[in-house]
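Take a look at this single chain in structure tokens; it is the form predicted alone.
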Amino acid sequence: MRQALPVIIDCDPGQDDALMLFMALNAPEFDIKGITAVAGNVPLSATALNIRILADICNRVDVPLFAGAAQPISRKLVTAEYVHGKTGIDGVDLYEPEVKLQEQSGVDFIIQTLTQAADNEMTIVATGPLTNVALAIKQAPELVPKIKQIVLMGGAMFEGGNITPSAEFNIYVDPEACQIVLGCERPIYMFGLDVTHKVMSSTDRVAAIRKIDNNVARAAADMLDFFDRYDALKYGSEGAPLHDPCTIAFLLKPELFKMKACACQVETHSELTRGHTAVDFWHVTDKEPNIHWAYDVDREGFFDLLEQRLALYEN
């Protein structure tokens, strides 16, 4: 059996996070060593009781936990609650779980993470705004050959954006974060709104997981009844883009998606433009490749790889 991936899962759930967070939690393909919240969706207050929640709700109470930055590099925090709800999560019922967070700080945990870390050996999958990632790069920039890879949810090209019509949320939030990642120098697979628009959820979708009747499956259909909501309206469809579990299915099965190697540049100046990627899919520039674009998937094998990992938790 391969030697299962040693992972750092850095998010702001947000719905879509926490199908990402049920698809990895179970999968003995990887070795998470911890999931560290960043302020995104909602506060970090609203995050980090996330983690803890959907960490419970999978019982992997084993798992590491750590609260990152409460605000972005050098700009104020812009949440989404008018998508994801008030708690983040809405949904599902928010608790007190008997898991806690570690007082180490998630930026420190990743610097800590990567200095035990072999060269090329840790992956870094990343769903929400980079700052805590970011920071780590910055405050160590000599554990970077460490990084094998960094699998993110962000950007934009063909779609436009979601929170302005340039920018895509995540990239909007912290688009210093964004450029300090970008030129990082290691390998970086990148799911924007032009992949994560093409799985969208839908009442079938959403049926189909909850007759897996299980605990983790019914709160995902839960989570899913919520989120399609304010999706559905907006793009006149029958449910919402399912933008961060992207990450973990390229990770359990890259077949499904078509990635292109092109070089990416975010805008940090323009109001207007604040958080484009500017990604040069066509090569016009001679500008060498930093990103693999991801800009097709087979959507029915998306769907297929989701159910079997939810059909996989126990009652």
Ligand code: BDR
Given for the second form:
Amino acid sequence: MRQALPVIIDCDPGQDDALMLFMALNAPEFDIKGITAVAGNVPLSATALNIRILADICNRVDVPLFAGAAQPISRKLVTAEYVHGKTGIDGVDLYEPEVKLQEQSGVDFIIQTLTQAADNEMTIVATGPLTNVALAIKQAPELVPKIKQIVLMGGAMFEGGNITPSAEFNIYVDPEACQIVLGCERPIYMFGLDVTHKVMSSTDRVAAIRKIDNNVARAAADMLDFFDRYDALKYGSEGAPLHDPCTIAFLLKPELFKMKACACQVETHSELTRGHTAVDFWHVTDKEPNIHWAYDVDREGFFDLLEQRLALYEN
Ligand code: BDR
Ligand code: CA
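Having gone through the form predicted alone, I am curious about the other one (the form predicted together with the ligand); can you provide its structure?
Let us now look at the entire complex, which starts with that chain.
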């Protein structure tokens, strides 16, 4: 078997972040160095509690957990309780798990982990606003060569936005952070709404997950039941898009996705289009590609993988 991939996971749970963590935390393919929480879907106090609860549900209390940035780099925090509920992971009950956060800040943890890594070794998975990752890059630019790749959920091109007509939530919340990440000159795999809106859950798929009948799958189904409501009401869809798990699904099974190398810039000036990701999908400029943009996915293959991985939990 291949050596496990060293990974840092940065997230803002969020029910879809939770499913991303469920897929990652029992995968033998990963050596998870730590999970960092960032403010996004809900404030940092809630996302930091949520990573503790989610690691506890998965019985992975050995993974170090960190709280990162409480605010975007230069803007006021915008949250999304209207999508994810008050706690961010509505659908499961909150409790105070035994596992605690490490004292070190999430940003310092990313810097320290990169310091100890070899060149081109560390994978960063980011499924919230990019504040923590960008601050680490800004504070220690000499460590950027240690990054093998950044696999992130964010952005929208053909699909249009989900928080404004032109912007996706994660990028809208901290466009300056996105700009820093896009400029890092390391491989970036970007899963925006163009592809995440193609992995909608459905009543059948949620029922199949519930049938798996272990703690983790039950928590996943309970959260999906909640998460589906917003999209069903707003877009008339049967289920909700599983945005964040696309990152982990890609690392586990890249052949599920179609990717294209593109140049991408983010809007940081206009209030109207703040956070819009201008992806040069048709190569109409001569700008060098700085990302791999996901534009299609095998939906059934994605859900099969999700179910297979949830079924591997023992509790
Ligand atoms: C992204 O924003 C959050 O609401 C989700 O967790 C996902 O990361 C989708 O726009
Ligand atoms: Ca998220």
